[in-house]
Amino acid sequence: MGNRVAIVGVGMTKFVRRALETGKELSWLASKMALDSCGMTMDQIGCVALGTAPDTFDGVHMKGEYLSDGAGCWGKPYMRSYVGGGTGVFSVAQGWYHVASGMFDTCLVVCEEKMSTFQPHAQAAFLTIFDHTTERPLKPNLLWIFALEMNRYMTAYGLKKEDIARVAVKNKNNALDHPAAQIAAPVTIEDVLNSEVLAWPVQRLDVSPVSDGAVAVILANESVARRVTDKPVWIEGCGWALDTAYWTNRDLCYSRCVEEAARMAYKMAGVTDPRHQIHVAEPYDPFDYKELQHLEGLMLCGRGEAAQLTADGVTARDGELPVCPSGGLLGVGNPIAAAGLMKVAELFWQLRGEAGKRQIARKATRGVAQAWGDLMQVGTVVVLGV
């Protein structure tokens, strides 16, 4: 795996519940935007890494095959992967392997989700993913499992709802500057605390909105990257890890799979002191408390310290360690498989100084993107640098 791999182009659709476009049309839109951004055509793409969450979310059987032509896979080798919410970052690792191995010079990574197709709500699909004997009789859904996690996290570290709500306020307000944001509106801590209770302590504004959308990035080896851009963003490290699928057997206060994935990516990238060698972070934030958990799993702070970093402004866009300056999933939206790839795309723009109003104040030469999902036991991490 001696070949260096760079991201040279990125495309992202608006995140919104879209009634007209199909999933393959969303994939096509993101792919065309990525190609146009670096002046490439599909003739120059060697293979495709396609990421999309379980078929049920789009209501289409064999979704990888269904999306293939829209995602540029026609007549090209392609691989579909999905690990729920971890898919977007994991797909970049899949693409990295294809190019780093020397098998292909270029790879188009496309991730898509169109959850509005599932009626009345994609949450209904989750009931079937739990163990049929030990868990399904409890009729679990993700919201109340997240409520268990959030309550455990708050109790373990003596946190109040206000401490958690600051993350939602930060990210939703950051998203006011994002052109792809689904719901751009200013939010206060009081707004979060007064929003509808879904499953205590989870309230509506603690949660990212369900979205449709697609993101695409183009990976290239060093030779191609130097030809097509003078600002390549290098993939310095990739990592992934699995914890037990049984949420009853996991530490609900700390994400061990994220830590293990981060250790793998950091080792590859030569990062020995994440807190000081990572300059900007895009952790997975489908719920506000998850950003705090994931900052700790990424070893960007100690256990139980992330809420104080947020309160102190360290994670603000103009802070010492900007976290989700894009607005994250809480602010921009959460098309599950595409969500992690959105994180990678945002780092690409930040490291090139092309994030517009979202650009962080400090100089950044290295960032980390992280996603998490499946049965809440998958951690995926990518380190990017310039």
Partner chain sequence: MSERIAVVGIGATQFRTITPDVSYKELMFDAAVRAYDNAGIDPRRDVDTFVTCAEDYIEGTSIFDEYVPDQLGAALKQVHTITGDGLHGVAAAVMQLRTGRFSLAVVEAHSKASNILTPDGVAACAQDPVYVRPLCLNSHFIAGLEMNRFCAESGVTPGQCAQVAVKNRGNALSNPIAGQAAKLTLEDFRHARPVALPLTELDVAQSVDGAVVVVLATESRARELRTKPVWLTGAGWCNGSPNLETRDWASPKYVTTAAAMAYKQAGITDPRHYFDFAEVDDTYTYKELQHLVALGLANACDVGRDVELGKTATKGKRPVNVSGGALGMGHMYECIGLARLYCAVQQLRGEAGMQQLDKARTAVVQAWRGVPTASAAVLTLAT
Second form
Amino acid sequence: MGNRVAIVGVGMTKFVRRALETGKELSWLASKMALDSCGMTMDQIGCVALGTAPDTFDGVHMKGEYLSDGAGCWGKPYMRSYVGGGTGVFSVAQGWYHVASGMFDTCLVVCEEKMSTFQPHAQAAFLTIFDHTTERPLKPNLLWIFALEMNRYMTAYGLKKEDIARVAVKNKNNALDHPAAQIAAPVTIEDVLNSEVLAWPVQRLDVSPVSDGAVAVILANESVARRVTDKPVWIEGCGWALDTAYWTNRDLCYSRCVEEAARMAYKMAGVTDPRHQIHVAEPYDPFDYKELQHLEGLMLCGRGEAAQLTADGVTARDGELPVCPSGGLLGVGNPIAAAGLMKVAELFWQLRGEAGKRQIARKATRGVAQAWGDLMQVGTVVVLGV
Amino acid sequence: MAKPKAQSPKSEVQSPKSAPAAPPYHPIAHGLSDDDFKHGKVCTTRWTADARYAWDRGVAIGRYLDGLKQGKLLGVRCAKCARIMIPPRAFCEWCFKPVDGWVELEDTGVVNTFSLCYVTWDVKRVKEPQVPAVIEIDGASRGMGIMHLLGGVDPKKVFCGMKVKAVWKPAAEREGAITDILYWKPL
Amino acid sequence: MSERIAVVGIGATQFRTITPDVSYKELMFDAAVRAYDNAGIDPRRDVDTFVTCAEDYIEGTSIFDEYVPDQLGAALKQVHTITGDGLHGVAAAVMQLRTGRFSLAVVEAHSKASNILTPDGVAACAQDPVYVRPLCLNSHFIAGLEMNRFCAESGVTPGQCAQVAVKNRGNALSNPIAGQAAKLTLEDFRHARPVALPLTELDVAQSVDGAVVVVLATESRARELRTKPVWLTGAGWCNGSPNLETRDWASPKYVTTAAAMAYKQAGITDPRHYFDFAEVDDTYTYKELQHLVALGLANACDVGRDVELGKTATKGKRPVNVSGGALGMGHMYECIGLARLYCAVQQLRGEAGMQQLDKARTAVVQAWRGVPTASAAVLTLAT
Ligand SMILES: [Zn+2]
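Having seen the form predicted on its own, could you now give me the structure of the form predicted in complex with its partner chain?
Below: every chain and molecule of the assembly, starting with the one above.
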């Protein structure tokens, strides 16, 4: 059924608070690096799949069209997919169906975000994600929905702030070994607990930063993949699901959409026991508690158990189930769509044993990357294996 | 102008410049600092988008807003799944059929979750926190909440499960908007 | 080999200049209910994947994707947005069906254009922010530049372009859902206000509100449904240069490339004689002519005369935009392509009512994303 699809090359720019480069230029840098990484040229690329999140950041309407030449699509079939924060991981699913359909041998997947353009601060652009009639008049802040969800999660499972702060500590320290990282730092639990309160229970160091950056990966069908690399990383499964927009009617302590997306991806990958068949995970961590919630949604542990897993060191880079060995969004940075694709890039390096100083201790042949977004409602999951 | 550095002082720790020990080995992108702008090292073009909208309220939200103007919270009912929903919608999203009628709900509810927010939507720091909350409305099905603000309460004393009641604008000032409720106070 | 893909259900609302009675959700719900009924399916039970096509700036909502699942019966199911024309969405659905992992797909696009108070301000935001915007030009100027160059190279006259509007808006008079039907004459163009000469106000499709939903299925799944399938034999799409400085102003090569991709899949080697009718983008009058050339359906030197001689009229040799096109049915942003597809499927099924052509077994449908883009999609259809 379908054709096997592999990732054969990756590239990424540095993630920075404000880049000199335009969005087009960031896209080009990442694309070129991905092509070079597997010795391919643009004329060997059949089509381009682009992912980028809100147009308001860049202040560019039809941002996909604007970025298209930077992403190498001139004269090629080109589409931009968009599922909010879930876009980065979804773009790999989009690329997958381009190739798995048999219509293309290769697909360049590019994700870009330039959040610094919006002035005075990208945060304000988020006002427009809320319902224009029932919510925007209350002048909501993006922090609200995270804080509301975090509080609900902590209340439902009786968690303390330090249980959650461990995630920020782990990821920001992991990122010290990531050459593209924006905010790697040797922080401690105390640093997190003493950082500025933004929207209780959310504090400054619970949150990933605003970033500019781009990531690109190259997908190929089996015959091309075998030709260009000895170590293709296979897309074993992908899944996505979008829950109802009525977010105030949902129980915010658990991400149903992530579970639904994971079920789809696991089914495709033949994963029946995720806790043992998945060896490394890159769940979406724009806020520290999100990593915990997503580990539960990915069914890598029971509901409410992820904090304990973290406290026990299971999710450390030398643990039994390394989680966000890259440093995640909390450490590497969060250029939204690009951050999701960065997770896929990390799995590529980890599964090929090429992650250098970041290489996880245990042997890993299968990993999962996941992103999430919209109004806490979309889950996107990719299972990779070698 | 961009906000000052968003992270703690330790945030600018960089990996060693020579021979990084992990991929990506040569990531490019030139980070700019506030100084680069102050000293005119980089130029920018500025643009204020002229993008304005007037959204049609529609059947369901239109009637909801009319209810608010009268000081009432209205919900809708689906006979198939027996849910009473708020905010109202013209169709039941789970049964995919038109809803079966309107129900007047209480203007009281229970705090499902809340936050104490010290930053406004446009990233201005405030001394007294705003208290956004998801409030499950009495009379609607379990778990049916709306987002609104709490007030008339010491923020430190708010808790999940707290019973609250709507504080309405005076009738003459109501205009058929979600802001016709000023905030929700402890019951 | 992959299975064939079919259109098995279509649904559309009325297209109207304003729709103050319904929200965009209610508008989409209406089209969705019609499409699902048309296909004889239950979205909650039967549909494997949903694709919606929208742009944030058009909706006035960031991450508009958030607000689409409920009214499509898609909550907690596989849904994603393609920020492209509805026909790009169809292509995305076709690819998913061809992976063998899905058998029934839904594609949606809509327009609530009447809710945009500053359409020109929004359109300006699509211009390059550094190079082009500081010139402070209304985006229609790009169409003016293109029309001028196209006319200069092909010999097409502005009068021949005007004839396209006369034809299409007249065709729309017999289309019960069309929102911009009118009986025009060439005389009307003499008084038309200039927009970006040679482009006048009457050369520009005027916006309407509306929604279209299309249901697609693999062949084996289509055989289980009660509707007569219309086969989607080819799907192609392509982008040209986004930069105004580096594009070919006379001919949109990306349309030719997209068409070549679709024709190859469908095994079409002689497009000029293959199709019974065409539904192509006519956001601006000259665009219909330019697109007919790019699709390989006409020569640049004849295309203007063809329209004058009525060869593209409903009674002509190969009718073009019998539905009324975007000029006659209304401009609907990302929904323009799906509106073309909707009417083409009606023709191929023999359900086009007053507009029904005698011979309608094969069709080509094409969409363009409007200024300032160089982005197009092409579908080929057959009974
Ligand atoms: Zn129901």
